[in-house]
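Listed next as structure tokens is one chain, alone, in the form predicted on its own.
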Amino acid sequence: MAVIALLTDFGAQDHYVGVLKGVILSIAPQAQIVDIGHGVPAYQWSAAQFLLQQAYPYFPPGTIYVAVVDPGVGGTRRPIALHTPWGYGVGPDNGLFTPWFPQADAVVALTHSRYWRTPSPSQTFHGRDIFAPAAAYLAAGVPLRELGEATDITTLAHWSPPPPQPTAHGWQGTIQYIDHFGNLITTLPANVISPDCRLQVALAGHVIPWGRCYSDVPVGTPVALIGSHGYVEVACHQGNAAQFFNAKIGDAVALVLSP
């Protein structure tokens, strides 16, 4: 039985999942089809590329991932599909897959109509024309090959977070992604901490104290720890660290070390 994962920026309210879970089954009434998230920042397709990051190895080998976070939906970028050794990757050519292309070993822009829910899909609802039923053909046996051109991972929109930059007393990071709680995870990896040093975060003017889980400061105190992700977290205890540092996406963070 196949496993399809759906990863969108569709959120709860309307009936966009649910349209897409309707496509899928009509196609192939026996995938199990399993929900990443749909609560993906709109139009934030880099979010979803670290959301991916995180589920996928935690799902059984061949699972098919439908990641749509679209805002360039009917414009010139394009429907692709891609095969690694973990499974299938289906969504648009904007960089939501970089991290996944060392590994891909075929690549398909999703050109060929007749895997296309219809000949003439909506030009702002391809997850529902066009993804969702390659991802269903996929489940159904439809190999990879049929539902495409084959294509040059070279050619792909490439995109990665900024890497951690070394500063004279630590690292210098940004702000990847922040969670339903408010936590702000940084580019900052657990690897660049020595075990032997004093650690602080420094963030639009605060120093931060580190600690080992939410719990180690007092409830509405920030925090900063290593994070169930592997990479430095910036928290409050039961409280919201965005709201509180009235923090975004994109923002500098700096790891101080000290000895």
Given for the second form:
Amino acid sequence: MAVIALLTDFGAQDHYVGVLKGVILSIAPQAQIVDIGHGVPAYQWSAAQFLLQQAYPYFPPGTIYVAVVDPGVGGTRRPIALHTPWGYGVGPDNGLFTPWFPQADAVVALTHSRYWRTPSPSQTFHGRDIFAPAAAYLAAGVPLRELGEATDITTLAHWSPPPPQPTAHGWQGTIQYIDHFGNLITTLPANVISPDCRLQVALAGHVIPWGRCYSDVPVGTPVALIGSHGYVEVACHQGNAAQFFNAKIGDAVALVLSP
Amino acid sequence: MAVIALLTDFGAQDHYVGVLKGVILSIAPQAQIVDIGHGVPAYQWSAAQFLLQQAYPYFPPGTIYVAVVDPGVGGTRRPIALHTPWGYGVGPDNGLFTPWFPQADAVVALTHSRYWRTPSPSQTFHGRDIFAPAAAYLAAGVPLRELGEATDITTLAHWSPPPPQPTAHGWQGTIQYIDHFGNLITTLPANVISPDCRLQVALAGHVIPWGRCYSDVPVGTPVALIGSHGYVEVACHQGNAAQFFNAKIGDAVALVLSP
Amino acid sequence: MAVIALLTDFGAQDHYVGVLKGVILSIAPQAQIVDIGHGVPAYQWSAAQFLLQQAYPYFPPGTIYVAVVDPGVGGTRRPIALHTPWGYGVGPDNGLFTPWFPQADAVVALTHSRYWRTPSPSQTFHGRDIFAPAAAYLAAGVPLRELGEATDITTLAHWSPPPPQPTAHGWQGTIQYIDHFGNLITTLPANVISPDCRLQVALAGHVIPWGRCYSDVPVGTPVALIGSHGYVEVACHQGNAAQFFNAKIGDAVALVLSP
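Okay, that one was the form predicted on its own. Can I see the form predicted together with a further copy of the same chain too?
And the full complex, kicking off with our chain again.
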């Protein structure tokens, strides 16, 4: 019973996610469908890339990930599927799967229309007509190579967040994601920190104390810590750091290491 | 393993959807429950009708659709279930299932209290006490006719969106649904368009260029196209057409055909 | 096939709920995962307590409830699991499970790290690293006592909403929950009412007529009734009582009984 995990910007209001599931169950009735989430901000496949990276390590091996944040649907960008040691990815060729490319051992463009839902797919909903069917056929045992033309990874769209930069006293990064709680997840990975350092995080002119968990500081006040994502995170205990700092994705965050 | 597909205006905040699922699994543990969606605007069963029409063609034959947008719950409107060639519908008799009536071969009012969750159902939550149990019993193999009194389709509440009107140079329709992306789905079906026509769509005094997919126009600008729903749709490439045009459901949309 | 029911304040935007499911399926592939809901207001475990109380009677016996509204994660509050006649509860020791304590026959602190996802759990996401694994191991047949140290219920955090108070002419209660429709659910239970009483509900200086269902009053006007929760509820027919009365959780509600 293959797991098919769905990640989209389709939201909760409409029928779009339900239709993906209907299509999948029509082809692969035994598939186990799981939502990673459908609240990716509209069109922001960079946010989807972050969420996919955060989610896939926790799913069973062989999971089929359908990630559809796809403003270029129907245009020149290709629909693709790829295979990695941890499972399959299915979605648009817009850079969303970039972190998987180094370990991907096969990529196809989804060009074989016999595995589409219809030979005349909608030009605005490849999720329904191309991606969901591809995932369902993979779940039903169709080999990846049957779904379309083998494709060279070097021809795919690539995108990565800007890497942290070293500074005189530490590192400079940015906010790469803001979650539902208003927690600010930076691009600064946990491994830039050594246990014997004193740490300060600076954001928008504020210096933020370092902690181990949210409740290390009084309710409503900010704290910097290593979040569950493995990155430096700025939060407010029982509050909303995004509102506290009026912060947005891309804002600069400085990490000062005082050995 | 029957599929039970749920469509409600219950939202994501509360326990109501979870309770439907608990009730279903208590009666039919093998049922496969799928959410079509729970973000129908509160009380708007006309929007639910649209979403159900858009979803059901993509589900497996025999699916049991539970559609509960039901401001008249506990009053005089009847709880009903009906059978069609593509599956069952279960919900309130308020017009939500109107498009299914021509092909429905059986309708019952859900009057048999032995198939309710309790002989004293809540007057505010028939989803929990009448509709979810009915769907679960259907999934468990109880025949439709066992659930209540056979009912004549002509006695059911009917509702349909206003049909498009021909004009001197094309068609006049309205916006029948606005999705999460702000896309404006009109009542103008794809088949009013012929391939050799030049097309213009007018909305709120704007003339909107015709396209094949969203990315046919520059980012942030509007485009009219045939959407995945099979209707003329007005969108903004990576934007929000509802905000761009300050549009709402019911607004007039003119389609001009220039042969 | 055990049912695992999830209730959190994780929202719909992020990957957190999906990750819980991935962790569960990695340990217990046969588990049937159901969402009670993830829209609990951030950090408000008192609201989660209400929702859990409203949901659990409708789930199959033996269901494993994972309830994570946990602002104290990583601090001194303990992760716990408990067993009751209706199933298991798994979550933080912050009072969320208080109503279950009188019937709980076993409680453990989740101290045995061999049943965590990792011996070094995140200090900000015990849902992923401790609670979801505990639920999955229970679903897979691991006995509760294996998960950690037996714990005395009297040592657990307790919290209950303020009980209604008798008045000269009836009862005084408060609003304990406001749902997606803006319905105001009070702390006044149905059993304070006798069938031969005339009833009035007073809120914020308004006297609200009593009804049996929402449509007993004109569209847009308020009504008080016994809601599906078993409490006195104030609603507006096809409207939003929270907006109508500018009401919030904790506001006083008076019930006047006129025999």
